[in-house]
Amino acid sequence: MITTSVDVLVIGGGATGAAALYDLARRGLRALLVDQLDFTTGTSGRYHGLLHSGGRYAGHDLETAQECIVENQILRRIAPFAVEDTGGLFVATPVDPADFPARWLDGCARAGIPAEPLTPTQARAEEPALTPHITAVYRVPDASVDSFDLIHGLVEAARSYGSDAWIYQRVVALLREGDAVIGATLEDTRTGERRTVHAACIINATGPWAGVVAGLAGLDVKILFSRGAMIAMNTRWVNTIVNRLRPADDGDILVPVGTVCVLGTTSVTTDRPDDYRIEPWEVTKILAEADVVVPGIRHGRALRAWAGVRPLYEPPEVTRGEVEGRAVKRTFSVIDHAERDGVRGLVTVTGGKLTTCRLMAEKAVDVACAQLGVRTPCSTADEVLPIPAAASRRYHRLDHRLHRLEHGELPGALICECELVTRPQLEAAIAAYGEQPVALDDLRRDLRLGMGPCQAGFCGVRAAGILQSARKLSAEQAVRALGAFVDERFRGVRPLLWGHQLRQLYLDELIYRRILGLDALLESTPATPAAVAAATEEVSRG
């Protein structure tokens, strides 16, 4: 069995485990960060999009709407690469409670959140999508932020002063010497191979898994799970944030990413930490509470629905009878394991929003190094991040594309239409992985391949083709790769099936399990899917 050696082992490949092997890094430690995943397939890649001002938890929760307000900033000017300054409105309607607005206010300003009155022509001069039934509405800082682009460029950073990071491996045990955790076994989810990592501290960072990562050393995480849906519009019907002005409830958002628009989300009490469904009634409610200040939108094209499983926890000292859902606080925990537990080299930093991120891997770290007996300080907050190659090969202004595509800065073949991204930067984002293993859908994350109206429809045969050429896969790898793929860009449509978006389905599935037979082919013999593999490839070249 191979074994490595790290100063810092960190667990989760999310924003927080990012920012903390970035963090670590810094502060001249040799860590290493581990995912069973690629980066950003858990909490992290499954949100709305939101940088928070704080303003959604003024009105009930100030401590976490200070920390976001303040974080707001600070990844602002670190990290500019990954954030689309749209603003936010926070709009009240004749239909949400009168009084909530000076309670709001209060909250902001003692959260120092800089909160502008506008009055409702001033807000539908800058988003006419807006209901004219506006009662009250204010300007705050609001942003959207790239998870993936985010997580890309605390990785890169990370690196580049010595650190490293490894996706695709999960941790199957830690490895305990007495009162002490010294290590981790890892197994490779893709060949089954096994390896040990030894490490003086381990930071937990998995979100919704901290309590299954904390119990493999024998410790009781009591993680609270709250599964939220969001929809994706095709278009952006609007470009600013908008929050609806009352007490956080489902669907009371509206965020513009990229090239569309994300409504949310709910909140429904689950028991697993994979529990990415999405039930028809989260459907009706978002689009119904979208429509209220965006009317109309609910008879609009949504392209996909998803989930994502929020991580809440509250130490055990300060819970008060059952508590779940909304009514847990949206801050972090740290828990040092050798002060709470007697159980040295653990640290499980859990709960908080992705604004937090840095904050909750400074707090985390701190921890770590005072167990190890380092004391140089953090400073994430005080340099400037590099654009991050991901973020350089991904251009989310689909006019921005189409004047490079005309204009030659964009050569070969237009594999996705959708979203215009081309054979050369899909091979190019294949080459970025170097050795380390590569799914369509990661690929999907770095160029936003498929993510477009026909949800991957037309592109998804040309990539596998491509990713096949370029990994040299065999004909059965590279059906399975197109078949896990289309499953999930099928699961997030079928909770939407009316209109024209159940056409697009049955358009896509006629494609795929008709034409192409990949449920057959996924179900034969290898002889058969070569065949089809042959043709994804003539597909790609064409």
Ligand SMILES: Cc1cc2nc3c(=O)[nH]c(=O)nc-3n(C[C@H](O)[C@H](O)[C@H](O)COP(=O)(O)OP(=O)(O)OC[C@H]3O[C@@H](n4cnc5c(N)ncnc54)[C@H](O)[C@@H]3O)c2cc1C
Second form
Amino acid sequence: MITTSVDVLVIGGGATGAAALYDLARRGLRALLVDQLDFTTGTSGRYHGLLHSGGRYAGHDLETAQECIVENQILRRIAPFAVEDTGGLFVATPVDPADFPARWLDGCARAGIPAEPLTPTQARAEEPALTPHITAVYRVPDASVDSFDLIHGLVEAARSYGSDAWIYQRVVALLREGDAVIGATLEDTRTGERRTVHAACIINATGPWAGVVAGLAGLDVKILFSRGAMIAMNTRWVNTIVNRLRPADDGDILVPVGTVCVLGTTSVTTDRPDDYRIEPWEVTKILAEADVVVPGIRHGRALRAWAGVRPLYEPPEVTRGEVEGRAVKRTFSVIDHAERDGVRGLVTVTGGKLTTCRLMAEKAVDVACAQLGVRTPCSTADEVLPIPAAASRRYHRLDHRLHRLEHGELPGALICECELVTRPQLEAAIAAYGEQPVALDDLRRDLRLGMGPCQAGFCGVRAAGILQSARKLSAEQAVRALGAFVDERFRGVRPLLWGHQLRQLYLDELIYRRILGLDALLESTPATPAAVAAATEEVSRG
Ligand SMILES: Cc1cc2nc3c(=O)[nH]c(=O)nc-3n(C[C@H](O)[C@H](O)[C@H](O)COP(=O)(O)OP(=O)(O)OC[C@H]3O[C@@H](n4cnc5c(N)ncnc54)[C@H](O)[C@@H]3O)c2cc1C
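Compare with the form predicted alone: the form predicted in complex with this ligand:
Everything in the complex follows now, all chains and molecules, and the chain you saw is the first one.
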């Protein structure tokens, strides 16, 4: 078995783990980050996309509100490539509690969140889609944040200091020597190959899986799981983040992200870190609540629904098992297992928000450094991160992308018409994986391939063909890659089958099931290269 040694191993390639890797690297430690899948496949890729001003928590959770406003300002400064300064509005309507705005304003003042009152007329001049029935409206410094770009920025910066990150490496065992954790066994989730990493300290930044990973060292960390669903509408109904000005509830937020508008969310107690179910009532509720502030939106075209699981942790002495869901504070916890359990070499960090990932990392790394006797202070708030390569390959804003396309700055055939992904971009993204395996879903995260209205109906097969020739895949491998991609895309459309999206899915089904015969190809092994080539050719011709 291959063995590697590092100063600190970080488990979890979400925002918290990536921020911890960067922090460790800046403090001069050689760190390694591992994730069981790709970066952002946990909660950090299954979230709303809101860089909180803290306003959402000002009415009931002052600690989180304060953390958010401070970290909001820092992330804007150090990762401008990942943040779109949309601004945010808190909007009260006649059906919301009339006494809430005063309480909320007081919370904002105490947390240091600037909340500027607007008249309903001013607000509607800026956002004409807003309801005419506004009883109070305030502007706050919310923004939207792309977690993929942020995490890539953090990882690339850490690599420039000599640290590294490996994806598709699951920690399947934590190695203990007496009262110390001294390393981990990793398993490649694609090949099953195992290797050992020795580390003087391990940071467990696995979000909702934090209890599972701590359990590998025989330690008990009880996480509460709160599942939330979100829906992407196919256009930006609003260009500013719109929050309901009422006590936090289901369907309170509309976030313009890239080319879409994300509506959400719900809070359902569950018992699994990867429970991504979406129940029909959640879709109905989210659309109905969004329709109160943006009338007509529930009749718009909903592209895709997905769910994420919030890891909620409060020390046992705080919860005594009595609170759950929205009642649990959204601040984070760092557990020093040396102090709590007498087991050195392991620090767990969980809870919190994506907005506060840098602060969470700072506090976890402080504890790791104390265990290691390292005195270098955190400096992650001081310097602007370099723009990651992945961010410069993508063009989130439709007008930017159209401009580049029309002015010949995006040469090559269009592979994904919805998201304007070209063949050279796809080939460059595949090449960036070097010798490592790459799935079409990895390329989706890199380029937004297949994320538009047709949900891979047209681009999926073209991309599979390009992947096949770039990687010299067998026909069977190419068909399996396409099957996995299309299945995953269709999964997110299924909760939204009405109107345009129902027609779209039916067309996609006809393409994949009838023209390509994908189901039959997946069943018949091996598929013939000629059949795949002919089918690919047929769809590419339109
Ligand atoms: C519905 C919803 C909406 C949200 N909206 C917002 C928002 O708008 N703004 C905001 O700031 N926050 C939001 N949040 C909260 C935010 O998304 C999370 O707090 C944040 O993403 C957590 O990041 P993390 O890195 O701690 O965990 P994760 O992103 O979950 O990362 C943990 C990683 O650990 C990996 N892992 C697990 N087990 C292992 C193992 N054994 N070996 C290797 N790797 C492993 C997983 O694959 C995963 O990638 C939302 C959360 C939810 C659920």
